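There is one chain below, alone, in C-alpha cells, taken in the form predicted alone.
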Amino acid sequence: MRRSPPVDPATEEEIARTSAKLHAQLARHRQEASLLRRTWNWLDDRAGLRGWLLPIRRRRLPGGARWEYSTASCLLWLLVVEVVTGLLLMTTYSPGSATAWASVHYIDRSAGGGFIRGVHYFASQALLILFAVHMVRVLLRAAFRAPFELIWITGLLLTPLVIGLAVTGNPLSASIKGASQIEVEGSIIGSTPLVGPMLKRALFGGEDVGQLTFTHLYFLHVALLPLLVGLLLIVHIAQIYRHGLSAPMIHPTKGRAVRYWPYQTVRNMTVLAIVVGVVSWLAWRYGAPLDAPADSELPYTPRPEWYLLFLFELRRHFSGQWEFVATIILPLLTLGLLLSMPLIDRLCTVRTSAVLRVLIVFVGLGGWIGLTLAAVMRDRNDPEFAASRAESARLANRACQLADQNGVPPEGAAALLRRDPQTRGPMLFKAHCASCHGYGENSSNASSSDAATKTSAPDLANFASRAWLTGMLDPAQHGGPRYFGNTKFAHSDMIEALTAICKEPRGAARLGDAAVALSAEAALPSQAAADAQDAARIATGRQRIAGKLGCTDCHRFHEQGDLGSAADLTGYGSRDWLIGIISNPEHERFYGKKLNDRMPAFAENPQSPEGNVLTGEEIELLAKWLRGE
C-alpha cells in the first residue's frame, strides 16, 4: 500500500481558509435566497401576487409558439413605453398656446430631453405600423370567430383611440406645423352634419385654435383617450386569458403544446426589443421634430403625418360639402364592416369567407398606399410645395437658433420670429414694398422674380453697399431699372453730373472714393472690417463729397449744404436715416413734397400711431433686414 506524500503545513492551511471562505459565501447566498424567499412569500400573503401569475404559469399554446403571435405582445408593451416616456415630458412640459413650444424646446435641450421625446415620438409611429400589421394578420386568420368575437370588436375600437392619440399628441407643441394640422382636422370635424360645428367649438373652445384649444388637447391626449383605451384593454386582454391565443384554437396544427413562458415570452421579447432598438436609434439619430412656433403670421402649406396622407389625397374628391363622405363617412362605414366580420363570415362558406377577407386586406392596403403614394407624387412634383418646406425649416432653424441665443420671451415663443429682422423684414418688404422696389432678381425671400422685373424704384438688394453705390454713381446705370430709371429721377441733373466728373481726370476715381465714404455712412455689418481698414480712404471720400464733387450744392452732408432739395447724405443708409425715410419720405431730411416719386409715409404721424400703415417696431425690423443686421 502506498503512502500519501506529506502535506505542507502551508498548504492546509491555506485549503483551510478557502473552505472556509467557501462555505461562508454558500451560507449568505442561502440566507439572501431565504430572504428573498420570505419576502416574496410575505407580499403573496398580502397580496396574492401567485394567484394573478397564475394563469401565466398555466398558459400554454396548443400549436407551439410562434414569431406571428408576437404583435400583440409587443403593442401592449409600446404603450407601456408611450405611458413611461409620456410621464416623463408631462414633468416638463407646460400645455398652452404661450408655454408649449418653450416648454418642449427647453425639453430638446435638456439632458436626455431629446432622446425621451424622440422615443415618445417613434413609438407612437411604430405603434401605428404594428397596430396595422396586427389587425392584418388577425383578419386574415379568421381570428375574430366564436368565441373570440369580443376580442376583435375591443381591438378594431382601439382603432380609432389609437389614432386620436398620435392626432391630438401632435399639435402639443405648439408648433405650426401642428396649429395647422389642428385647423385642418378641426374644418373636418366641423364640416359632420348636424353636430360638426358644435363638435369644433368644443375642440377648439371658441371659433379659432387658442389657448383653450390647447388645454383641451392636452385633456384628450393625457386624459380621456389612455383612460378609454385602459378600459378597452382590460376586457380585451381578460378575454384573451379567458379564452386563449385565437388563432392555434380556430386552427389547430400538429406542433404539441408548449407553455407561453418561456417558448413564446422570448420570441415577443426578441421581436421588442428589434422595435425598441430601432426606435431608439431614430431617436438618438433624428429626434423629435420641432417647427416654428405658431403664428398665423408666418406662411405655411399644411399636410397631415404620413399615415394620415391617404385622407388628405382622398378630401380631393369629396370637395366642398361632401367632404364629410370622405372623412366620416367611408372611415365609418369600414369601421362598421370590419365589426361585423364576425357574423358576416358565419353567414358566408369557408371560401367565400377567405376571398372576402383578402378582399378587404387587398383593398385597404391597396387604397391606403395608393392614395398616399398619390399624396406624396403631387407634393414632391409642386415647387411652390418644396419652396414651402424649404422657408419651414429655415424658420425651424432660426426659431431654435434665436431661443437657444436669447430665450423665449415671456409673452410666448411667437414672439421670437416676431422680432426677428430676418423673419419679418422679408415679409414687411413683400406685403408693403416689392410693388414697387425689386430685392435681386433670384431673391425668393422678398418678391417673385416677376415681381422684380415690374419694378418702378430702385432694387433694395444690398442697399447701401459699396458695390450698391459704386453702381448708383456709375451715370450708365444711375438711369437705369436697377436704380432710378423707372423713376422720375431717370433723366435728373445728377445724371449730367455724375457723367461730368467722370470725364475729368481721375474723375471714377474720385467717385469710387465717395462711394466707399457714402457707404462708411451707413456702418453696415457685413462692411465693418473693411470700413476699419479703409479710413484713410473713407476720409479722402468725405472731403470729396463735401468739396470738389459738388455734392452738398444739393445734399446735406454733416455741417455742409442745405436740406430740401435732395436727400441727406448724413448717416446715408444707417438704421435712423432708413427709418426716417420709410416712416415720411416727404420729411424735408429727404425728398419732400415736391421731390417725392410716389413713395407713400408708412408712419407719417409718430404722435398717433393709430393711423400708420406700418408701426415702429416694423419699420425697424424692415431697416435691420434691408442692412442685413
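Numbering follows the first chain given and starts at 1. Keep in mind that what you see is a predicted model, and the values were worked out from it rather than measured. First, how it differs from the form predicted in complex with its partner chain.
- Among A500, L54, A33, R506, the residue lying at the hinge where one rigid part turns against the other between these two forms is A33.
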Contents of the next structure:
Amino acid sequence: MRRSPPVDPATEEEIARTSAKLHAQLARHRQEASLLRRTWNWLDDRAGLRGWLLPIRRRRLPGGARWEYSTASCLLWLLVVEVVTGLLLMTTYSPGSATAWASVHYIDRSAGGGFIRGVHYFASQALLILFAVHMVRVLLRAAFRAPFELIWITGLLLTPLVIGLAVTGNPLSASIKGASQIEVEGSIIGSTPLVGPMLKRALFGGEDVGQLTFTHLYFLHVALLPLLVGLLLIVHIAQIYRHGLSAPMIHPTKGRAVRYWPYQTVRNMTVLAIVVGVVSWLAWRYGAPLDAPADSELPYTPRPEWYLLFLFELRRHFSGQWEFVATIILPLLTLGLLLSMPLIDRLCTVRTSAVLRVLIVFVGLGGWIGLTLAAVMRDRNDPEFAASRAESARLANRACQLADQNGVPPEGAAALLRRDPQTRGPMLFKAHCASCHGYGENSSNASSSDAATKTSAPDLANFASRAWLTGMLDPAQHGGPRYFGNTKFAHSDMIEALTAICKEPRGAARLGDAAVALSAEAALPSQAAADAQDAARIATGRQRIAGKLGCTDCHRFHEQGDLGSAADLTGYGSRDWLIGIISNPEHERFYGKKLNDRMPAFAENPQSPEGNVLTGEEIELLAKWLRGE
Amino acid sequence: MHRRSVLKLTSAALGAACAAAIGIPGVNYVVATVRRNRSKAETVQSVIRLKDLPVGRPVAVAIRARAQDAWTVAPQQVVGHVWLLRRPGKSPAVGPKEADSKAAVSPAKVPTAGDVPPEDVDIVEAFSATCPHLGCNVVYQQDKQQFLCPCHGGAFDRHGRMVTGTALGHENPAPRGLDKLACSVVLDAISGEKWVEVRYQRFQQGATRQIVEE
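Could I have the structure of this protein in the form predicted in complex with its partner chain, to go alongside the form predicted alone above?
Then the entire complex follows, led off by the chain already shown.
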C-alpha cells in the first residue's frame, strides 16, 4: 500500500483557494453566457452532443474541397426532401381504388398541396438523375477499391430500391396512367421464370389491379422500401465516416487538406440550392401530372416514365418468352457486374481496369440514351400515339373539371367520367350507333363513296336543333344522305307531302315555323334562350303542325293525331323521347314493327334489363349527349 | 470577416433557403387543412307528413342533405336526426311551403295560410337528437317518458328540458337541455298536404348556451 506523500499545509490551502477561484470563475462565465449558449451547455452536459457532432466538425478532405463531391450530399438532402414532402402527402392521401385519385386531386386543389406533390414528383426525378451521376463518378474514380467496397455495394443495392420507390410511387394516384403502368410492371414481374406468377399475385393482392394493389404499393412506397433505404444508408454513411480519411488512396492529394465544414459544405449547398430551385420552379409552374381516374373502359396507351423507357425499348428486341431476358436478366446481370467491380479491378492491371470502367460508362449511358431516344422518336412519329395522348389529356381535364364542380361521388372517382354524357356519349355512339348513323364531320356519308363504310341512317349531330329540323323538313334534303336517303324512307309519303307544302304560297315559311316549334319540343339546353325569345312563333308553329300542314294526319302531336303510322312528335327530341326510341324504335310511339327500318331495340325489355344491349343508364347518357346536356 | 465565416454563413443561408422553399408551403398546407371550410350543416326541409305524426309520442326523423366529406360529395346523406313531438294546441305559424310555392302550377290552387283553420294544426316541437353533452344520439324511453343519452346518462323530459333531482339516480352530465330547432307546419302546394318543416342546425357540445356550429 502506497502512502500519499506528506502535504505541506500551506500548499494544500493554496490549492483549495485556487480551486475555489476557478470554480467561481467558471460559474460566473456560465452565468454571463447567453441563454442559448447556456441551454446548449445544459443539453451538452447531459447528452454529449459535442461528441456526436465532433466527426462532422472535424471531418477533413485530404485533397481539398471539390464540386464533384457534392452529388453525395445533394442526394442525401433530396432524400430528406422526399421524406418531408412524402409525410405531408400522407396527411391527406387515401389508398384504395375508389379514393386514391380523389384524394390526390384534393391535394392538388388544397393550398400548397399541388406544390408539395409537384416537389415530391420532380425531386424524385432529380434524385434519379443525381443517383446516376453519382454512380458514374464513383465508377470512373474507382472509389470502390479497398477499403471502400461496402460503400460501393450498399450504394449499388440502393439502385433497385430507388427505382422501386419510383415504380411504386407513380401508380399511387390511381390515374389511368399509373394503373396501366403497374399493370404492365406486374406482368413483367409475372414473366419471371418460376416465381413470377407468385410475385405478381403478392404485389397485386389478386389477379388484377384492385383495392389491395394500392394498399400494397402504398406499403412498399412509404414503409418497406424507405426502411430498407434507411438501413443501407446507415451502413453507407458510417463507412464513409470510418474510411473518410483514406481518400488520398483514390484522389491525388495535390491540394492541402481542408475542413469539410464549411469548405465542402458551401459547394454542396450551392448545388442543392440549384437543384431545389429548379425542382420548386417546375413544381410551381407545372405541378405533378394527374391523368383521368383509372377505368378499364377508357382508352389508354401506357408508356413507362422517361427514365425507364429504355427497358420498354429493350424489351421490343426480345420476343415472346424471351422478354424476361430484357426486363429481368439483363438488369440483374448489369447489377451483378457492377457489384463485382472491386474483385474485377483487383484481377486487372490498373490500365485494363480504367479502360473497363470507361467502357462500362459508355455502354451504359450510350445504351440508355440510344434506347430512350429510339422509343421517344418512334412515339413522336406515330400520329395514333399523339392522338391517344391528346385524348388522355382531354379526359384528364374533364375529370378534374367534374371533380371541381360537383365533388367526387361516394362510389369513387371512376364514376366521374362514367356518368358524364360528354365523355361516355361519344364512346357509346361509336360502339353502338356509328355503324349506321353519322355524326357531323366524322360522318363518312359525304366523302366516302364506298358502300361498305357509308352510313345509312340520319346524321345525328345537332339532332332536333332548328337547323337539323329545317333540313329534315326540306323536301330536297329529307331524302338526301344527311337524313333518310339511305333508308327505306328515302321515297316516303313524307317527301311528297313536304313537296306539296312547298308549292303552296308561303308553304316554306310555314314549314320553318313548324321546324322551330318542333325544335322547341326538344327543349335543348343550347336553344333555351332562342326558344324563350320566339314563344309567339313557336305557338304559331304548333298550330300549323296540328292544322294546315296536316302533320297530324300521320303523326301524333299532343292531343291530336294517332300513334302507329309515324313517329310521335310530342316531346320530339326530348330526353324522354330519345330514351324511348333508342330503347325500342318498334314501339307504337315511334315506327312500330311495320315501319321500322333496321334500327335495333337497345333496351327492348324493361322487365329483364340483363338481356338488353344497353343499360338504362347508358341510354340516358346517349340521350343526354345527343341533346348536348 | 474571415473567408471561413463567410463560407459558413453562405452554407447555412443556402440550406435555410432550401428548407424554406419546401417548409413554408408545407406548413401552409398543414394549416390549410385546419382552416378549410366545412360544409354547412344548416338545412330547412320537410321531414314528415303531419298526418303520419302521432300525437303525444315523440318520433325520430332523419335529416338528409348534400354532405361533403373532404373530396366525397354525397347528394343524400343522413346528416342528423331530429325528435318531433306533436301535441294538441293552436299553432300560429302555418304558411305555404317555401320551396314549392315557386314551382306552383297555378296560383289559384295554392292554399294560403288562411285556408287552414288554426285549430286543425297541433303544435310540433323539434329537438336535435344530438346530446348537448358529448354528441351521442339520444333515444326516447316510452316508460319513463324521457329522452336518454346512452353514452353518459344525460336525461331530458319530453319537452327537451334537463331532468334533475334524485329520480335520475345520478348527476345529469348535460350542460343544457336538448337543442330546440325551428319547426313549422307547411302546406305542400301540389298535394295540398300538411308537412312538418324543420330548420336543422348543429350546435357546439359542452356549452351551457346554444352556440351554432360554424
